[in-house]
Each structure stands twice: as structure tokens, then as C-alpha cells.
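Presented as C-alpha cells, the chain that follows is alone, the form predicted on its own.
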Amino acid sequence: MGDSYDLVVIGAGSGGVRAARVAAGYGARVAIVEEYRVGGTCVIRGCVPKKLFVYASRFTDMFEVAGSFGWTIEGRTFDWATLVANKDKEIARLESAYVAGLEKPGVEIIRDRAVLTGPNGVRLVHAGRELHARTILIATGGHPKTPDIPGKELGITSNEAFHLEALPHSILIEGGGYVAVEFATIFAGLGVDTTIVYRGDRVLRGFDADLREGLDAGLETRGIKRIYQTNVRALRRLDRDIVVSFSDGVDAPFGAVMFATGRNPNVAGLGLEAAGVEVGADGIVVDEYSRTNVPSIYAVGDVTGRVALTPVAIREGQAFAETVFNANPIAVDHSLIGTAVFAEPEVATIGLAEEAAATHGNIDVYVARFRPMINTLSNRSERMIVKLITEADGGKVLGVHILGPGAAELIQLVAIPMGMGAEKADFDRAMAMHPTAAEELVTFKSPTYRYRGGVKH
């Protein structure tokens, strides 16, 4: 039967694309079907252009300590139409690298929007087309999150970031996690008059305070602005800004407005109160192998409101077509995932907070605090922070908190013996290479403070 597949896939972006390339690979006849463009989130309007973009605003920082090794830079200028044309140009390479390694399989790529009509149905909306599939996989991804005030149309989210015709003079950004406080970190770097406005007392709620802290000092330096314990309650339009009241009576213009609250699983009109499909407050609710309560009907990714993370998102891709296709069972192990924010300074981390651990029995934290060593020749003031946090008496590590430059690299390096159950003594065995911040993680003699019985010493 023509509209007879072994799979289909709702969704092209990370998650979607690597499940139903492993599939097809396995011998499995597959349909992707996608309304908007090949790659989802993250490569067409999520981390990708993010740190394209972050790449262009750190120029900033590095101008500033040119001189302090002999540069002399004049005429600097910096044109947002270039930017915005080449990071388009990037996208629209890797969107045709996706289509190519769906294409190599055998995967069917249809560009409709799909909406389930049973357990294994689904209706094509635009062609009108009914496919059958003996086993379907919701992969939609999520949506940057507005509030419901009065004249949110005004504001943007990430989304349009990406496409703006012109950088604005001055931008208000609502909320205090990843996207916020990246995007703060972005328009800042290129030359806007950039606030924070966040709910609470400081950004990255969840992180360990020492970061948080940190990122706080290094936003400051940037010029950023932060108004905590804030929210923001109306825009209304006046000549070519936008007015912002704000909770706490004031209000106040801005060249633009970004809403970078949260996201939301992309649920909506997926047909799945038809196909009997639970769903949760946080998305789609499915088990260990990512099988909602429907058997035919799998999610993975973003849409299931886990970890919203693109790796995650793969590596759940990967392991639904090893269950399905492979008769090879794998449940994805959520417990230990790093992540990295890439504002200025850039975090990363891996494991435990500090405060968390201390919930979980006796242990030892080293923290070292150091001017970058780019830093050195300037008047640059900064501070890296590499912290390590064991179990007591040089027991397993927990956690490990990195904030500055290439902080991302040295976490990713660190889940691997994270990962094995490494203990101080086997960072202790690394030999130092030096002159690195990396070394840090492996010179740490004593415990900079110890926690016993729940108590700081």
C-alpha cells in the first residue's frame, strides 16, 4: 500500500530526524512529515544561530583586550545584515545536510502538517492524504512561551530574534534562564542597551550559587542591566518604542521586548485526544522507551517536557529505533546530563550543586577562583570559577561547576569519568597540563570547605 509505512514520524527536527534515519537503516519503511523546515529548533531558530550569533558578540571582549598584547584595531564596524545573511546561509546548509541523510535511507520527507486520527493513523492536512503506520513517533518539539498580558503581540521571542530587520537601541529581556540571559549576553556584545527583568532575586534558578553569582558579576560588567523580583505587566506602543509597566509601578520605553519565559510542548491540534493519548502537564507522557500509553504511538524530545535538550533529544531518537527496529531495548539514563549556558561569562556544569549535595550525606567542595589568562595583560578583572564537589574524604564526584572561557569544552570532558563513577583520586592521577584552567580540576591538594552533617566547616 502506498500510504503504508512501518513508521511515521511527526516532527523534523533532532530527535525526529535521528529516529527515523536509524530506522530506515534497519529496514524499516519510513515517512518524516514536517510543516516547517528540516532540523527543528535547534538548528533553524535554537542553539545553532544562538551561538553563531554568541560567537559575533564576544568580538567585543576580545577588541577590548587587543591592545593589552600589542593590537591596534581601528575602524571597528559591525554590520547586522552580514550576520544575519551568513548565519541563513549556515542554516540553509545544514537544513539540506539533514534532508540529504534522511534522503540516503529511504526516508519519505512529506512537507504537511500531520494530525493523528487513531493509533495508527494520521491525516496529511494540507494534501488530505491518509497515511497508516504500525507505529508512530511524535517528535513536534516546543514553543517559546509568551504571558497573557495586554499588548504581548508587541513583544518578540527567540524565534523572531533571529530575523530582525535592525538591532534595536534597546532591548528589555523577560525571564532569567538560558535564553535570556544568552540573548542578554548577544545584544549587549553587538551594541544595545540591553535590561533583564526576572521574576526572581537573581538568573539561572536551579544552577549553583557560585555560578549564578558569577554570571551576575560578569552581566554587570557587560553593562547589562538586571531588575529582579519583577515582572513585567503591560507594552502598549509609543512613536517607535515600546512602554513597559512593570509590577512594581513603574513604567519605562524600550526599543524592543523579548520573552524569553520558558517554552511549551508543541501539543496543540496533533490529534491526540482522538488517538487516546495521555498528556501531562509538562507534555506528552510516555515510559523509560519513550512509548506513551497508546502501544503504536511513541514521543521523544521536547514535546514530553524530560530534559529539553537537544543531545537528549538524539540520544532518544537513537534508543526508540534501537527498541522498535532493533529489537534492542535501551532506556535513555536521564541522572546525569551536562549543560552549558552560553552567555559571557560562558557556564557549564555537570552533577550536583552544592547545595543539593549537601543533602545527600558528607562532602568535600574545592573552588578556585583566577583572572582568566587572557585577562592577565589588561586591567580586566574577572574571574573564572572552577569548583569540584566529592563525596567526603576524596570519595566519588558529584558535581562539577565551571564559569568562563571554554567552560562547555571542559564539562563535556568531564561527563566521561563523571559518567564512569570517577572519585578524586582519579582526577588527582591526571597529570596537570599547564598553563590551562583545566588543570585546576586536578590540582585541587584540599577542600577549599567541607559540609559534615549537613553543616559548612
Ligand code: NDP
Contents of the next structure:
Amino acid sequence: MGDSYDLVVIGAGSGGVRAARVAAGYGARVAIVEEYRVGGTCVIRGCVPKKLFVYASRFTDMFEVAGSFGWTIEGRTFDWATLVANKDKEIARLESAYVAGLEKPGVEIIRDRAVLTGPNGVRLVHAGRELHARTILIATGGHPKTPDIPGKELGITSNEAFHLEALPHSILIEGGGYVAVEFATIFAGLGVDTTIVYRGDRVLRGFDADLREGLDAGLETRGIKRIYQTNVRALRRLDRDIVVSFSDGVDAPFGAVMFATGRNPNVAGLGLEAAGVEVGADGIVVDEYSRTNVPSIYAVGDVTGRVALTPVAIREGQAFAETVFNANPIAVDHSLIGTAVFAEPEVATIGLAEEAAATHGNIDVYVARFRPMINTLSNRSERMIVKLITEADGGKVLGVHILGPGAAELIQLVAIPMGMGAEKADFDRAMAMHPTAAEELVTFKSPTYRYRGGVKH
Ligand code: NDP
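For comparison with the form predicted on its own, kindly provide the form predicted together with the named molecule.
Now the complete complex, all chains and molecules, led by this one.
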């Protein structure tokens, strides 16, 4: 009985921790096995430290407008080591809170690497112990994927970016997704000469075109160079720099090179074959209750390749525990998920982009572009974009897209009426709050343009 559990969770990240805590709260005997630190990508080397870096980088924009509000700021210097040390302190605090949150309901935390030995078996690699589990949950997350090119070992990923000993004088970031854009504005805000190289025609493929365009302009304003329709072909060391060979034949030196070219699920070396668990192109294959093809084995979070976002993993972990340990089957709805890119300017979105909505049926598009009030005294020309897409003639709200200060906070709240199936009239009924940027969402009179039969009018 000593090594027998109701649930063994592999991976103490967002999804695994939630599942373990909730299952233990329902009286299950639970162990969670983690080979690195408790907290997972989000807490240890993702969302949380990233957002702290974002705050640090945003002071640059604030300093820029401060003068027009009467401030004189002298002796502006930035110390990277202080930021990293303070960030590490906060991450350690959060990790302790996660550990305490597991221990309170009685979850046993095992610091080891776990390998499946069968539908109910887990081997601890270092301890050499075998665990028997009635149910196994795989929540091992993912890791940065890097292109297979000569000299790739000279590049870093977001994992290393959190622990650089010093800021480089310049950095090239390959990719055009969340990580590339967020780190580009972090590094640029902290004074690093920053360049993005992306194989596509503009960053954030799949986002609404107005947001992509507005963000591209914002990157330009902040001096971030973009090289589009180009790849990195090779890296080589030259003194303290790294020389990058691009696919267009150009060679150029950079102080550092970072790959932000997506993530792969952590499925290797887990014993999935031994247990007979099916793995697809995006990760472990699961049904709507996060169950794999092996009835005793479940998987949640990034390792399943469904939607690689922390709150989604948490929701999946909670639903798993409810389903299996509280006889309350819950299938997570992945259909309407708001998401934010904490770049500068910030981008956040929920629902259909204009291009996708136009193929859905007749739609009305409302767009407001305005200077956020903080820019007015400084004559900074950067505009905020607030965009609402509805079914034709005041129908259901299909998409909301925002670029500018507070975009993520706004979209989080818009997710509530959208989840309730709100129509344009529901937004209009809300009294505006003035002066805010959010009031634009509830004061749109007539559509900026319409699509009828797929044609824009
Ligand atoms: P993304 O999938 O967002 O972006 C990957 C980028 O790399 C894309 O622009 C892609 O191009 C490009 N790319 C992929 N493969 C190659 C290649 N072989 N050569 C050159 N370019 C390539 O991944 P990220 O790493 O940015 O982020 C991973 C995930 O983590 C995100 O999808 C998101 O779910 C999550 N995340 C969420 C954050 C948030 O909520 N704020 C922040 C950070 C991460 P293309 O567009 O052409 O496919």
C-alpha cells in the first residue's frame, strides 16, 4: 500500500498542481512528481517572470511622456541584475506558495523524474521506486522548439532569457508569435537594439489584421527592426558577437540570438509507448474529458497541444479532478478563449477576427482609433484600436479586438458578456464611463463598414 495512490500526477505546473490539489481535496491519495521546480513554465519561466519584465520595460514609454506632465527625471539608469534578482525572489515566493497549496490537502510532492511503465505504473528514475496508481495524469507541459540549423546552440530561448548575466547590446529574435513579440518589446524597452526576423509577412499570424498592423507600427515607433519573409539559416561566433546568416543571403552580427519559434509538448522519454498512450502531431491525444486512449491515463495542458495557455491548463486540471474524483463529469469548452500579447502596445483579443467573421455570414464592423489620453499632452501620435465585430444589424457580438494600454484587462471583462451570447444592444445598454478607453466599446453608433455576402461595403 505504501507506494499505491489513487492519483499520480506527472508535472507540477499549472494544470498538474490544480488537478492534484482538487483531487486530494476530494479525499484521494495523491502524489505529484516533478523533476524541476514546482510551478511549471508559467510561474518559473513564463507568464509571471515575463510580466515582471514587461513592467520593467514599460517605464521607458512612461519616461517619454513624463516631461509633458511636468516631470523632470534625471539620472535614468537601469540595472538588469536588480531586476533579475527581484524577479527570482518573487518566483521563489510563488513556488513556496504552490508547495504549501499542495501540502495543505495532503498531496505528496516527489522530486524526481517519472516514467510510465504501464497503464497503472510509474517508475521514479532517481529513487528507483515503483508507484502504483489507479489513475495517472500527465501534465508535463512543453519546451521551446528551435530550428535545426548550424550553430543553433549559440542561440537562446525564453528559458535562458530569464537568467542572462547581462543584457546584450543587440538581439535578434526569430519568430512572430507571442514570445517573439513580447520579448522584443521587453528588450527594446530595456535599451537593447532589437530586431525580429519572421518567415511571415507580419507578426501575430491569425490575429485580426488591424491589430497586426497597429502592433507592427508600434514596434516601428519603438525602434524594433523587423525583417519579414526571412529565416535564420546559420549562426557562428565572431569574437563576442554571433554572426547570423539569413535566408536572403545577408550576414549580420548580433550580441545575442533568441529563438521564439514555438513550443513542442514534453512527451519524450515518458514511457508513453510502454503504456500504449497515443501521441499525435500536437501532443498526447485526449477526449473532451482529457482522457487518453488508455482509460486509466489522462493528460492536461500544453502536453496535449490543445490551447497552450495557463488558464486553459488550470481549467482542464480542475475539470479532470471533478470528473474522476467527484463523479461530476466536466468537459472544458475551448471555443471562446480570450488571449493577450503583453507587448508594447498591448494586444488582446476574443472571438473571431474580421477575416474569419466575414466568412461566417453577414457582419458589421465597428472600429475606433484614437489617441489614448496619456498621449495627448505629449503629442505622441500612437493610437489605440478598439474593434467590435457583430452579426449584421445589431446581432450577436462575434469578436472584440483591442490594441493599446489595458487591452488585456478589457478583454478579460468582455469575455463575460460574450460568453453569455451578448448582442450589440447589450453593449449599448451599458452606460459609458468617461473618460476611459473602454467607453468606446459601448458608444459605437453605426458600423464603420459592413460585409454582406462576403463583400465589404
Ligand atoms: P507561437 O506559436 O505563438 O509562435 C511561433 C512563431 O514561430 C510563429 O511566428 C511561427 O511562424 C514561427 N515559427 C515556427 N516554426 C518556425 C521555424 N521552423 N522557423 C521559423 N519560424 C518558425 O509560439 P511562441 O513560442 O511564441 O509561444 C508558444 C505558445 O505559448 C503560444 O502559442 C501561446 O499559446 C503561449 N504563450 C502565451 C503567452 C500569453 O498568453 N501572453 C505568452 C507566451 C506564450 P508562423 O506564424 O508562420 O507559424
